[in-house]
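Taking the form predicted on its own, here's one chain by itself in structure tokens.
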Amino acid sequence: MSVDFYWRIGMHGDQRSLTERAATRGDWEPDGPGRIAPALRGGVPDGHAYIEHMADVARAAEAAGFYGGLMPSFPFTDDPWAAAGLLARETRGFRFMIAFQPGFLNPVHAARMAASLQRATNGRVVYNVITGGGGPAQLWWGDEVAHDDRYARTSEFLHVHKGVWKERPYTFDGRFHRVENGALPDALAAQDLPEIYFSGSSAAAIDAAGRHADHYLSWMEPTAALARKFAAVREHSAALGRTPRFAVRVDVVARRTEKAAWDVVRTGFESADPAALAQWRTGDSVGAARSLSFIDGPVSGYRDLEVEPNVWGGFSLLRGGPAFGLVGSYAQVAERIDELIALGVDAFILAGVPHLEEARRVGAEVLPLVTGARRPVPA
């Protein structure tokens, strides 16, 4: 089994380190000492744009052996479709996993847009289909659709998206979308559909993933919980005549020694507020509620959030994003990744702060120790 490793590319600035939360990379924070990409030269802006820093991260990740990069999408980020088109010119075979919510796109227009990008990049587009976690972030988009209905909308979007790409003429009249005699031009229809990584932990999400996903994508969780979730996905997919593949999104703090890795976490935790863990209760995200449920008892020290060896649930206190990730020596983190591969995971989205330096570190020090067969980076 070949294993694909993706690296997360920060789309909204970057911290100097996991222990310093102010973003000094990118133009999302006010000008200040030490800021780069863009920066001040002689007291005036140097004219650089943040896309140049994202290009540095993409090039570094490709050189470090990553198969591609995740392009996240939030109200506070650049648009990943536009950024992927620009970064493709800065890399050779690097894939771009574009995160998007289907509810905000027309499936026919999205097919033409993605097929054009596939044609221009020789097939380097991958989808991270997200359906939204409810709450203020969902309302920012003006989306008031209820949780399970959002997944029904996502499922119908993907049905139409695939149909108009590969069938001609394509006609569909559904609950959310209607197409009459649709079709892509020959040159676009000849492109491969991007692989679909599908996120979501609820029953509605698992149903939609079973119908459409190439990879069921989960945040990192304790091993037993992941095993139960994957078993449910396998059972549901089998009933639909499909065999799922699995991917995990996981943050990493890896250092030469375990103590050095935990020292990074301890330093960050000392300036964090454990009460902020409760923010996961906002919105209707089942995945966020699951993450919170794995933290048993009061949290008074950083090791209280270590739910099993090297699996730490406090990353959301140190930077935005999922709660659980891996902390340990290079060898320990590689061992935990191998355990996930044994669980059936054949794709990973790894992340670390700062994105540039950690891409190089993880690529050089951790990936070579993973015994699962890594898919080679295309030339």
The other form holds:
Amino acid sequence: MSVDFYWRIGMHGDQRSLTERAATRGDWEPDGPGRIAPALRGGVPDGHAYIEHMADVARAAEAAGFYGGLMPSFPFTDDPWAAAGLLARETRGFRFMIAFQPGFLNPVHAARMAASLQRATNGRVVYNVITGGGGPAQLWWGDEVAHDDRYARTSEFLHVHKGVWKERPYTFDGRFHRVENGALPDALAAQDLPEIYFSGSSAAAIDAAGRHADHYLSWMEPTAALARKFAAVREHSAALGRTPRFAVRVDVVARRTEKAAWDVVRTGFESADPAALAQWRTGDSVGAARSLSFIDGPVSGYRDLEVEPNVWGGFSLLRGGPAFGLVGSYAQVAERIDELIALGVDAFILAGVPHLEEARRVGAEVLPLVTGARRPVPA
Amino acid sequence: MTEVILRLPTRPAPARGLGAVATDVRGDLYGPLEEAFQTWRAAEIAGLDGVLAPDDPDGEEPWTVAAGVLRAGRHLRAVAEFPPSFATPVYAAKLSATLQRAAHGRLGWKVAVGGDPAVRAAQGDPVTGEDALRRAHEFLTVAKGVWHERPYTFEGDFYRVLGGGFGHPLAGRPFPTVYLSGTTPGELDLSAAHADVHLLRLGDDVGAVRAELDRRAPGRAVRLGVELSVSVRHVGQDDGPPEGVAGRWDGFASLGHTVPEGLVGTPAELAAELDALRRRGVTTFVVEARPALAEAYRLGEHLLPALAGLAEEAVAGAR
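Given the form predicted on its own above, I would also like to look at the protein as it appears in the form predicted together with the partner chain.
The complete assembly is shown below, putting the previous chain first.
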């Protein structure tokens, strides 16, 4: 079997380490000594925009053996469509997984964008279709559509997007989109549709994923919870006559020894702001609420967040993003990845902070230890 | 300041094989946008001010082209042409914020309003006529709103935003230079409110449009531009307009151009024509020229120096 390992390309800067929560890469925090892209040279910015660091991460991840890079999207981040267009020629085989909310784009224009970008990259565009966490963030985007309706819109968007790409002339009259005699030009239509990685934990999301996803993508969760989630997606997809594939987005702290890995986490945890835990509760994202539900009881020490061996739920205290990830020796992290493969996962989006150096480490030390061999899954 | 922008071809010539004898090393390394990429590089190297990535439903998609252009050069500006229907104004602004950050403010917007309703409908856009103008007005208002203000709230007929607006570091870059066009009262109203540059066609009454814009937007100096085709005559030319054509020629559509009206002549003749427009207040020239790569070099090596020479003469003459 073959497993696609993606790496993450930060769209909102990066920290110089996981142990201090300060984004010194990019311009998300004030000018200061030690910041890069842009750095200060003689007190003035050196002209290297953050895109230069993104390009470094993409090239490093490609050289380290990653299949592609996920480019996430939030109100405060750079935009993944723009970044993928800018980086199109920076890598050769490495793919760009663009996170986007379909509701913000016209499905016909999105098909044109993707097809042209396929031509610019020789077919290296991948989608991470997201549907929005809701709450104030959606209104920030100018999106008032309610949670479950957003999945209906996503579903309709993907239907139209595929339709106009593959059929001609294409006409559609729906709830959110209308097209009359649409078509892509031949050269663009000849491109492959990007693979679709679909995120979302709610019932509405799983329904939409069943219809459109090539990969159902979940944040990392405790193994049993992931297994239940995948079973629900399998069941729903089977009813639609489709067979889903599974992907997991997971942060890793892997070191030569387990102790060295936990040392990183402990140091980061001790300098983190405990009030940050409360921020998980904002928004109507079912995924974020789920993450929180896996943590039992009060959290007094970093190991309280280890819900099963090497699976740690405190990453969002150390950097922006999902809560769960893997902490351990190279061999342990590889074993946990093998267990996820045994659950049916055949694609991973890995991430580590700082992304540039950790891409090289994980590519060199962890990926070679992943065997894909079935191992017993802990109950 | 004179700005010369090259309108890019959106449909590069199909790749041709090398025949039976020559060894072809291109293989998979040579993608379908290679020709386009080389044209972007040529425009940068030749010293043009910018390129326009046109919104052609049958060609390459303009944002993809604009991003590639911005990354391919250090100085070249990229003007992406698009209809407001392509995305929400917040998303269009967000996309543009990243491009402005990466390219140090070299992005422009050419907002295409109206056009053939059937073409728009095929692009998934049912809004036409007066509504299209009103939507364009709201689109630009909201995009500039989230760009410049925080929190930003807007309630219109087409868009609503609550508590929007960019934070650091997305905020604070220049908003993309806005190019609009048209001669109807509604189009002039839109330009008066939102355009940095209002684009005309060759033959439009420059003075009248200048007066209309000044009347609608007193104190806000909307710059004027002209979109035209050009062909720089040169020895050994085996393409371009028929022999004997010189000066104003409106047959460029027969050469595959989008803009039918244009000028044909030696660099000195073309520079004189453009200089005449410049004396009437036109500061931007959006030129279509084919083959684009070779013409980019010809414009940079022949037309721009001639144009600069005339500007210097004008300055010297005024002293």
